[in-house]
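A single chain comes next, written as structure tokens; it is the form predicted alone.
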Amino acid sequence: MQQRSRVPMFWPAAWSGDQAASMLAASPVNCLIAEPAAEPQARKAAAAKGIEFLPLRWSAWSETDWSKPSPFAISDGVWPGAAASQNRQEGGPTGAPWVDANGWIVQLARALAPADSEIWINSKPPEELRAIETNQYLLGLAEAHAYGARRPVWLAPHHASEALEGKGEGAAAWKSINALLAWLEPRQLWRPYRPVSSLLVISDFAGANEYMAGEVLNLAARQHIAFTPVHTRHASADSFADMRAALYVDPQPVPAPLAAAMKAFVQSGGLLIAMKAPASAIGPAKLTGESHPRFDLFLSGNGRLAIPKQDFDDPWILARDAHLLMSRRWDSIRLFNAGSMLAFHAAAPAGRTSIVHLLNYTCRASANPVSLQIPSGVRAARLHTPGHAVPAAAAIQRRDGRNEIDIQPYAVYCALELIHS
């Protein structure tokens, strides 16, 4: 029988006393955390309720030791939410509105990190704790899930006062709380899915490279585009199986293993985009006539090389120039009427089944109707709601030519189960 994983929770400092360990009575956390200030007392509930107190280390994802055991700790995530700012991009419900998420991160860690490893994320709370809202401690739990990590759980200090005391809003985010970690608990089959794209996103992630290639993931996730990152040092040629175009994205020259896999990826029909030094690794190429205001176009053998004109140095605009070269028509999946929701897709090893997560960052349901354009060889679907113990059947719709499936408002996360032919 598998191993039952963490479920992580930062012990309040209001929780002391004989009665604080009976708060985990129906609660599926199984791992207590704490700031130095709560620690004794939560040593105290772990003991009294015969589970685990971990000391851990956070540290921002470019600062961590991916050779040491996991946990790996993630501090420098976001609070998830739709970010309203003067100086931020706002859109429509056709439009893509700007977020704060964590997807690309976890995407990244678990790149970097061994296979199975644990991925925790977490950040710093919001200014106005008093303006938390039970809706939003359940989107940060969800959204680490659907990439297949752990969120762990805290509790504004005022709520966690109240949830104690067993009354207000505190009590009522907990008793949420409790009720989606036991509805996760039984989905935790899904954390080995891998993502579903035909972009690979090729860095060393680190040093002077580190912004450009992290700006590039982040921003991506932001304009919907599906992306599978890897580190130059993991990379090899399984990495190129079923991707339609590469973004290798450091200036410096490609190792010589990789430049292998590379250009066999190129001459067997595929897309790199890369600047001169790493693109130099594929050899000769001929220039296809094709105008771009930023790339110059070249063909070798049946693939393409996309060369920059100057130096990478918009990752917002890369990562839409890598989407449109490699061409739309390759998405797995697309949202429509999106708003303030990204979508990200994985699969199962074996292939014959994925999901499709949905999260809403506003924290309400959407009042424009929303729909999923999913892969054409998908001949059934089934919808995993939040407090439903059984997914209900998911109608397939085929509209100009394509199959859609049309999205119930949701106020913070669902996900659909697609079963392929």
Contents of the next structure:
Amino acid sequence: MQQRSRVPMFWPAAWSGDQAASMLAASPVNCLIAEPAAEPQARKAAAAKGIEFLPLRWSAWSETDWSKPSPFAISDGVWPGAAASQNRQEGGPTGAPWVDANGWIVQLARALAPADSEIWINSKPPEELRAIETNQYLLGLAEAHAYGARRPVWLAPHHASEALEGKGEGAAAWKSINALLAWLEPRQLWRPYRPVSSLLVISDFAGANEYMAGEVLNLAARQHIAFTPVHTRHASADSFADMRAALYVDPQPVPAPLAAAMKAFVQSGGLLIAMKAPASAIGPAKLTGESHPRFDLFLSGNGRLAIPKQDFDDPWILARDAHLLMSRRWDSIRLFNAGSMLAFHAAAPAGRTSIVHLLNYTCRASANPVSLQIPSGVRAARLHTPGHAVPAAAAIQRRDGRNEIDIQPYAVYCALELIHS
Amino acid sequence: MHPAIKHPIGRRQWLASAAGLGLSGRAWSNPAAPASRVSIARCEDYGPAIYPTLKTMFDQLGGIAGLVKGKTVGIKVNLTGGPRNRIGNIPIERSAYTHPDVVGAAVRLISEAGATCVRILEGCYSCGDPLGEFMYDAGWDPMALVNAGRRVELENTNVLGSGKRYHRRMTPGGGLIFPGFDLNHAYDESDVIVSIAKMKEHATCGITLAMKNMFGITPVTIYGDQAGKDEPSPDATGGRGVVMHQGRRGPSLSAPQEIDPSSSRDDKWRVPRIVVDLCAAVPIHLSIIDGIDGLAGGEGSWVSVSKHVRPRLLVAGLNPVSTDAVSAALMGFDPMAGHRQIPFEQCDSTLLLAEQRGLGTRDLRRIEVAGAAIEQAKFDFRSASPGPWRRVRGQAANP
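Coords for the form predicted together with its partner chain, given the form predicted alone:
Next comes the full complex, and the chain you just saw is listed first.
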């Protein structure tokens, strides 16, 4: 049985009176943290409530010391949202709406930290504090949950004051936050679930490799490409299980133990995408007749090798190329009319259950119906929707040879539980 | 050249002048334009029924062996718009895209008729992804198409693909807008071109059928919004709005440029003419219209009044103008309608321009119809949707 994990909250500076600790009376929050200015009040509230106060040192993911005990508090996340909801006109190279999302950082942190570590993610708040809506708080909490992390509860100062007074948007936001936290608690058992993906991304994610490797993950997520990151040091033969392709991002040669595993992966039919030095670990390979604008393609054993004609330089294109070289055929799910939504598919380490987390970065229910194509072996599905204690059966539609589930409009988050045959 | 094509003018003024010159198109017919038999079949749904239905239709056309035996056949399909954008929950192959079951049945029949190579071709929306990968993104299994015949290849013709250079196809006798086009090698290497289109209305051209489908053969590396200035861009992104629709810039300078850069920039005047240029430069030998499902009111989810309809029809013919004319009639329209007349209320008629160009007749009196009769198979698109012009003008446009 998993131990109940911490539910952290940044204690608001405005919550300083004798009544403040009572704000936690009906809240799942069980751990307080604070900015220096609010630390005395936070300590006092924690003591009054009998819960933990945790002095934490936040750091960027690239500067985090993963050898220390968790929680690992990562500060360089983003305030999640879609460009449109924040009145911006940004878009990706395909014109798709841009979303600010943290899933890739959490996935990376989970790959770098010891197993079962607590990962906390945070970011600077948006510049326009007065424009923050309740759903944006909820998105931050739900997003972290979806990827197996926590985002500390935080309230903008004006909302914190209103919540303390029990009025206005702040009070409503505080109520909604606690309702979501309570709803998420029994669903913490999904936290150890691992990403369902066919693409392994290998790097040491440090020094000169930090930017390219990090951005490949960031921009792969934006393109709805599922991946599993792994640190070069942690990668082993097991890392390649169920993978169709491995992207070795770094230009340095592959360490010997990993080289053997990588070679075995290619010999047995996998695709390795790597620059010339690390690709040499595979040994002799035969050039194929296929033409590609950016890669030379080789056969080796039952597998393939893709070596770039020039060193990797554009993480967006590299992520896209890796996906296409592997083939979209291996995508486990497809989301239609997704707009500014992201989906994260994770599966129980052993068992027949997987979860598709669906996050809507606009924080508004979509006008267009959303459909999710699911794997063919799914025999039943249940939709978990915040506000509903019991999941609802989700009908699996058979459409032109595909299995699909229609997702009812949702503003922030829902999760589809898939039961596989 | 008619003065209206150089200077956009008011509809009333244009209609008056066109009527005076006898060019509005209605009742005008080019007796020299070739006519060809068109086959119509009712087909209740996608699936196994399509193969025998299409086989019968090809037989009604006199068989296709003489056309394809020993030949390389290029099949231009219609995959308009992003593969994950739907109208409601309806799969895109039931609304905007040619359905893979229709493509698969055609590939099988063409292969069985003796084609040595069949290439499925499309300039996919805003990308240079391999065509099979684009299909996966729509949720299709492209291997079902590859395995539908002998030596079946897929190519996204937005980019060079397996070719080393772009191939130039000139418009015989000069074009209306472009004297020629630089295209992916597959169109030049095809002995036979098949256009498999979807039965849809269109926000720029009124209707989109076999001829309008050819608009997508232009590589966006040369004719796209982010096309290279001097040479084709290495990557394919963007649509065909800037160069083709609006003419705000020319294609890459390496390609043939517009004949008259001072001509109208109105896309409802330009696009029908560019379509005719393309159909002259790359003649269509076999047209197949997937009208089992279709779209009324527009060509894709981005046209707000687009509505999924189920005409349950397949149409095939050896002449694209005649096939499109019969299809237009099946959609409830008069193929003899002139420019700025229903269904071309705010555009010029591609059918009229193609007929004037001598590509084929749109005159139903000259077109022999096999299979189902038009009047019995007709599906009134305008009863399902007010037509595409509401989006354009913000008003209910159809009288």
